[in-house]
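The data below hold one chain only, encoded as structure tokens and taken in the form predicted on its own.
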Amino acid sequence: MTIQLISANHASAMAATLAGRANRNARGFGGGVYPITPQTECIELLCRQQFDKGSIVRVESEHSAMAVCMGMSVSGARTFTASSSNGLAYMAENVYAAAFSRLPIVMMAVNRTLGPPWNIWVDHGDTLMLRDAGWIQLYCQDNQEVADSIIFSYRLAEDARVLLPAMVCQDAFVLSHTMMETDLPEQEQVDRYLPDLDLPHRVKFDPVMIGGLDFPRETEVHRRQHQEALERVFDVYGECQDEFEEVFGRRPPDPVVPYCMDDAEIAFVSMGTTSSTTDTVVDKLRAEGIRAGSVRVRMYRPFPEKALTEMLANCERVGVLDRDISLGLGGVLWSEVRGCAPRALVQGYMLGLGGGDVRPQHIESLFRELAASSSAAAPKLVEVG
């Protein structure tokens, strides 16, 4: 393995242009790829590598970029893009297609406010707004945790139990834009954990048609099939931690990330670069002993909720922050976490949206505000820009 001093745009092509050359002795490696900040620098980069069996291919909307995906993938190809904000907006009609065609294609989604008015900072409404497309969705709190996802995804999406795409998520300018020490498997550690892809249902010879009408019956059917394949993706997971772990040496984080919750009473959860500053504040209120704990979520979709109702099952408060809003409701992940602690006193705070700077004196604040309150109120939304 090779440490670098790179940004997870960097570690998110070098981990897909190691898992294409994985695949040299089947199908190949491809994709179609379009710039949108924050991530251009991703597909810059992986443009300038060199492929054994396949080719990138430069389009002219995010929407062709998926499609050029879906036509390399259905025909047995590992395939990769990366969009962001309103370019997934623009491909969220093929987003769908790709999942409903089981196709396990690996994306890399660098979240950003969605607009106009324009803003190019973190905001994870936009891979959230995706949330019911069939994907499995990873949210990542550095830069390592992105290279080994974007590798990890393919282990997982790939596996005939799953047969789905993967959506690699990261916070926008807070890990891609951010150099950090990144250690880089060389191409024989990969080639070992990811197998030749055997897509069973891609297209060979004899005409064929993909996409045609179906009646409900099928329907019903086919999203049964899709469920079921999500609801097998826990245990295929951890079998997948298994194997990198003995290539890699080290082991991807599980789809819920507990950090001093063994006897908490008031937790906050979180997704993404947020869960480190929280992480940060348990550990200052710990030493003035408070029981105060943290979980990140991981995982989002398939949610993992029978793993955070059993680590939430003792708190007596919890705090969601969301770094998004769903407008009408409040907080996206925290509609979902709210069900998870039935015994707890459950408190959605919105913040950061539009790439607010959160800072753990914000956390800090809301923990305490947290601590002293009677009964939930209506989700709050925080201003720290």
Given for the second form:
Amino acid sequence: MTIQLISANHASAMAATLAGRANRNARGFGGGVYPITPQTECIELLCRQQFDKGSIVRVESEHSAMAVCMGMSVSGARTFTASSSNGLAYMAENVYAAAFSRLPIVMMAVNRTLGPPWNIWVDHGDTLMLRDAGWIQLYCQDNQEVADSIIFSYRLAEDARVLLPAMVCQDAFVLSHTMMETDLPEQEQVDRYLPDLDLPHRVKFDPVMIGGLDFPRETEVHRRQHQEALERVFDVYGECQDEFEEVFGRRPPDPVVPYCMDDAEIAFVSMGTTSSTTDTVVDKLRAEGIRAGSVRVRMYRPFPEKALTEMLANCERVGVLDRDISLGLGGVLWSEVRGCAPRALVQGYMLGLGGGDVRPQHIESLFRELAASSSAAAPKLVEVG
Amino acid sequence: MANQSLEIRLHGRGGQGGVTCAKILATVYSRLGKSVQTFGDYSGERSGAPVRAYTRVSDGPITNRNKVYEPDHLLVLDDNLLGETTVAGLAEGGALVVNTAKCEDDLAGDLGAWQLATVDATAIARRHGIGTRSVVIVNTTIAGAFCRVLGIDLAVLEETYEGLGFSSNFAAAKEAYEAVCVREDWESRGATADISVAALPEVGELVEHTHSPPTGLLTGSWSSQRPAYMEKLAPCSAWCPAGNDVVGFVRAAATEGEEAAAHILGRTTPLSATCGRVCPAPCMEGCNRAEYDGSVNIRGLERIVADNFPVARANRAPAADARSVAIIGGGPAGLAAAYELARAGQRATIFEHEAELGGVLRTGIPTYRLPREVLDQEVNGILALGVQARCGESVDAEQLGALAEEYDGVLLATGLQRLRGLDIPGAELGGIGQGIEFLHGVNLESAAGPLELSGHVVVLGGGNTAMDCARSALRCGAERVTVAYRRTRDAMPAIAEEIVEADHEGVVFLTQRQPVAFHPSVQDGARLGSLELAEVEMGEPDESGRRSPVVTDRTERLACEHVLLALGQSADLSCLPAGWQLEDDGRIDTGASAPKAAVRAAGDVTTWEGTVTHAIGSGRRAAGLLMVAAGIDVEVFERPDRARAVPATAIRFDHFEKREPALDRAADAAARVTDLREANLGLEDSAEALRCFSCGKCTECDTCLVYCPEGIISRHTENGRQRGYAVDESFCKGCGICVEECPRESMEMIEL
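Please give the other form, namely the form predicted in complex with its partner chain, since only the form predicted on its own has been shown so far.
Okay, now the whole complex, with that chain kicking things off.
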């Protein structure tokens, strides 16, 4: 293993490269790529890599980038692409198509504010827009997790019980461009962790039609199968964690990551790097004797409702920190978490929209406000920018 | 739990490499075994914009992901950025490393609360050539200063640079490490009132977003440099020995027309139509387009412009206090001097021993290269300015002394009159003659009918005289012409095109041959029958880099009827009165005689440079010096410094479409050798001028305007006409993109 001081964008490219090369004895590796800030560094580095089998195709749009991935995947190759923000919006049609075709494509998405007006900084609204597309979605908290999650996602997505695409999300700049010491595994380890991709429905010699016509009955069947596959992810996830730990010596985080939750009376739920900032605040509040806790939702789809409900069962107050807004409702995460804590006061906060620098002081003031409140108010948009 | 990590914040400008600098510091600490995190403050990242970067260091895992608000140490890459918001939050006693050329007292604000360290990293980085044409990159340099202040071993930095592939920048970092000036007697004086550590931005109340973002941010205050439009020296103009505004006339031909171009040429030379035919065109050698798709055919353009628009020159009444200058010799140097004098309102009189003015242009250059009517028109143009010509008058030493008493100035421009002979057996045989004399005969007799030659003619020499002799001999009845030269063909001093034309016309070149004897004809013992040539091998290069010929004893005989010697000429100074001495710089030391006139020499007689264009420049300069000596305030022409010319590397080739040069049209080689009609027919039109890069001279191409990322360059109008561009300084951040993109180096960044 080699430890390098690199950005999460570069870590993503190297992780995808290792995973791609691991399929060299099967149908190889490839993908279509199209640049967009803040993802560009990732695909630039990826395009400079050599692959024994397959290649990275530079296309003219995100829509085509995903189309290339679908074409390669359906022929049995391991595939990767990366995008962000409005690029994902343009790609959306094929994002759905990839999942409906049950293709285990892995996409790295850098979370960036949708425009116009243009804003390049972090906001989770772009990938949350695709929450219903039938993909697995993981939201990362640090550089190492981004790299590990890409390798981990291939194992999860390609499992015969799953066969779904996976999206590895990371915060723009706070992760994508921040350099930290990152442990990149050896090829031999990745080879051991990722078996050759053997896509059961891959196109071989006989002509087949993929994406034909569904009547209501067929659609009902397809949606049920898709839903069941997502439900199976929770079990397969655990196996993939065990094997990962065995090969690489560290365990990828659970779908839901608790921090000081055993006896927490007040807890904040969040995703991405907001969570580690929240953990810092929990440390401070605990030192004051306040029974505070923090919950990070790492896997957003399939939604870990059961784990969250168990974790929040004893909390009196739950704050949800959304770095997004479903306009006309409130935070997207909040709208789902409030069903997981039926007995608690659940308050939604939206902060760090458009990439505002969320500091511990911000979150601390929200803890104190929530601790003092007796009933939930409408979701609040907090100004930090 | 309070954050226990060490935090460093860095302030710089887009393009200085701040983010990389923060990464370097993180890598250094990583090598020291710490956990690190480093990131930039990404925004509208553009050259010149203020940027921040951060490095966090910790003994344990780093969970904090915010920007750094309370840094332990601060690096400032541009001292203009120093101010309250920059030092905000810096821990008391923290290191404050500033890149500055100023001394501490001149830096903004009271910095007494911190361990101030200053270093002129920009100067060091510039000396080490780190950066681009418009921006010096200081990151790798100032990291050295930081290590010194923080007590980090330089060896760690050296290893870091090896790991990052920055080893070539280490010397600069080491220099900064050694040069950084740390306040010696420093002791924290505490934060003072007027620059109290500015309050951290407060955690906002839960407010409604009612205010709009600020508008009208005057980004011009960020800049430390500005673009400036300036005219620079184009290589064609720099290389022109006559001092013509070459780029000026070519651009005028492209934009304003041939007449405007002819007027620009007329400011410096009376002989454009002549030079457009016989000049070796150093301008074309210098032309930056040669590095791309071939030089602009400047000589062809000069010819077509001058042919189509001979500058009409009205007689100018000499000034009331006009000085009189006697010019000995009516060749190009004398003519140019007379022109320069007449245009300045002085009286010039040319003494010419031939019947007409022109010198070597008339007697030496054959009419198929320079038709007489072209020369006559230019000579008449000079005379039209009021220049007096006294043709048919030779000047001897006695007369020269007298002229020096009669006139205010005397200019000796007699050229090279002494011909080099060949002292080998048989040199007295009939049929052997001097090439210059042959040309003289051909040229002056041509009206009456050309001189007759016959049989095989051998020309000895490799210069322009040799080519003129060879090509003229063909036109005078020679059945066969051979040029024998003792070095290689590449080493021939003749204009390359002349050699090619001679080749086309059937001249045979016999190189690396040295004549050793002439042998008489069998039929007539008094006449030449053959020439004995020894083979020559090229030996070691001499001081000038030319390989000197080594004559062998392998010889051969070449049967021939005539030999023309074109072995070079030298100055005949017998016309100088006793005691007068010609100095190297063209001055004539008149010794004890102290005549009334200032006396100088110009042209080949002093320079030996041997081309019309050099003679023109020399004549112009001598005329100016004589006027100054006579108390007239004029600008003396000085040959431009070629080293100052815009180099080809400064031209953005990709802004120009590739296009082959337009070549001169040539008359059919077989037909043209039968008479003395002009062989080169010149260009068809002046469209070739459009190929000019216009090096160093703005063409209002709008590239700067198009590339400006801020959209703050606008066309500037004066009297309803566009004249260049205006840069809105309130918004110019000094990013340098316009300068980088300028296709022709007519812009430069200047420090504010």
